[in-house]
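Only one chain is given next, in structure tokens, and it is the form predicted alone.
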Amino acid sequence: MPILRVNTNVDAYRLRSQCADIHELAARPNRKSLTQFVNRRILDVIQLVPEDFVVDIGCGDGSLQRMANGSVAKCIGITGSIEEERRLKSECPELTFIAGQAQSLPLDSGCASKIVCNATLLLLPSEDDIEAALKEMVRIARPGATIWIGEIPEINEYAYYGMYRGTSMLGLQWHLLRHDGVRSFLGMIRRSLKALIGREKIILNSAGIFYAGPAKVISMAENCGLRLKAYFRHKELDASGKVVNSEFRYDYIFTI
């Protein structure tokens, strides 16, 4: 497969939907246990009841839907593209997935009692898009609904971790040489040669990331009609499987 260049996260996830492993849609390669841990924690915090209508905006690999299935009245996963919707429906035909954008949800007003939007707002292209998504959550929420908004980093993680964000192979190779050394540089040269003959896939993504500290996130949400109940450091698993606090990410619980 040739070298692929994308400049939106929607397009990046379209490509993820083609991967052999469905869990690529959770953007945690080879860390299925972490995805399951995060979704189990979300469900524990929002406390499902049998009458709930659950909406998961940016539902990833559908793990949360699988966990909630059978314990609530309805659970819908919103995907960012038709390609993701088709892949998820083929893997999980018993569950409900709908393609749509967080900024314009394909759902009726006042339908949801529990809304989950985890590791999704950070992928939207602008603050205007984030505000539109927040207003859509308010629109679809029932009075007193619980809204989980998770994994919002307080810093630019791409810059902090030295991640390349661009669409130039030369730029990527130079970046690896400067930041990771000769071994990584040579490894990418080999991968790029394989990509040219269809034996490797390289995706170059220039899309950015939204980041903001709690004060700004809370202010944005409240200006859109949400009311804060609590916020806390996001919890994850380290390499040994120990539960730890995220270095930079926060989770938020809102209601209306």
Ligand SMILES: C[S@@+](CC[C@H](N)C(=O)[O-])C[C@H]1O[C@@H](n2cnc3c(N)ncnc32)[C@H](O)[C@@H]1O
The other form holds:
Amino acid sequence: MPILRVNTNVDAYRLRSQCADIHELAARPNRKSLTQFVNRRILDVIQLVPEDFVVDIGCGDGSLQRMANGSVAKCIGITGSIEEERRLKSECPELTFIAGQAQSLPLDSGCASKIVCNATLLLLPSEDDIEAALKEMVRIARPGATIWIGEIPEINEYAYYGMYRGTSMLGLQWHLLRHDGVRSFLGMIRRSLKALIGREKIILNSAGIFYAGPAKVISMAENCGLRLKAYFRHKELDASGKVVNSEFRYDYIFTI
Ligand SMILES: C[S@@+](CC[C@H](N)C(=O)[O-])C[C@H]1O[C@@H](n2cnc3c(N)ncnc32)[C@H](O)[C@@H]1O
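Given the form predicted alone above, produce the structure of the same protein in the form predicted in complex with this ligand.
Now the complete complex, all chains and molecules, led by this one.
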């Protein structure tokens, strides 16, 4: 497989849909148990009832749909691309997935009693897109609906963790040499040689990340018509499986 270059997160997930393991769509490499934990916790917090119409915007590998299946009236997973929709439908034909953008949801106004948007808003390209997505949540929400917006980092995590964002292979190698040292640099040389002969896939993505602290997120959401019920630090699992607070990410619960 070649070296692939993308400039948007939607395209990055479109490519992920071709990976052997469908869990790639949740973007938590080798941490399936974390995806299970995160989605189980969302369902615990939003407390489903049998009459619920659930919409999960940016549904990843469909974990939340699998967990909710059978316990609510309807549960729809929104995928950012048609390729992800096809992949999920082929692996889980009993569940409902619809391709659509968070900024213009392919759903009727006032249909949803529970809306989940976890680890997805941060992927949108601009604050205008975030506002469009927030307004779409308001549009599709029933009065009194519960809206979970999760994993919004308060800092630029890419910069903090020294992650490369760009589409230049040379740029990536230089970045690894400077930030992670010779071992990492040589590892990438080896991977890029394998990619050239079709035995490895490297995706280079230049898209950034949205980040904002609680004051800004709450103000943006309230300006779009949402009403805050609670917010807290996002919970995750550490390497030993212990539940810990995320260093930088927050979860929010809104209603309308
Ligand atoms: C990190 S995954 C989150 C998966 C899941 N919510 C979870 O927490 O396990 C990001 C998801 O956002 C979706 N996505 C990215 N950009 C999107 C957009 N503009 N509109 C809708 N979904 C989008 C991707 O397709 C992917 O399903």
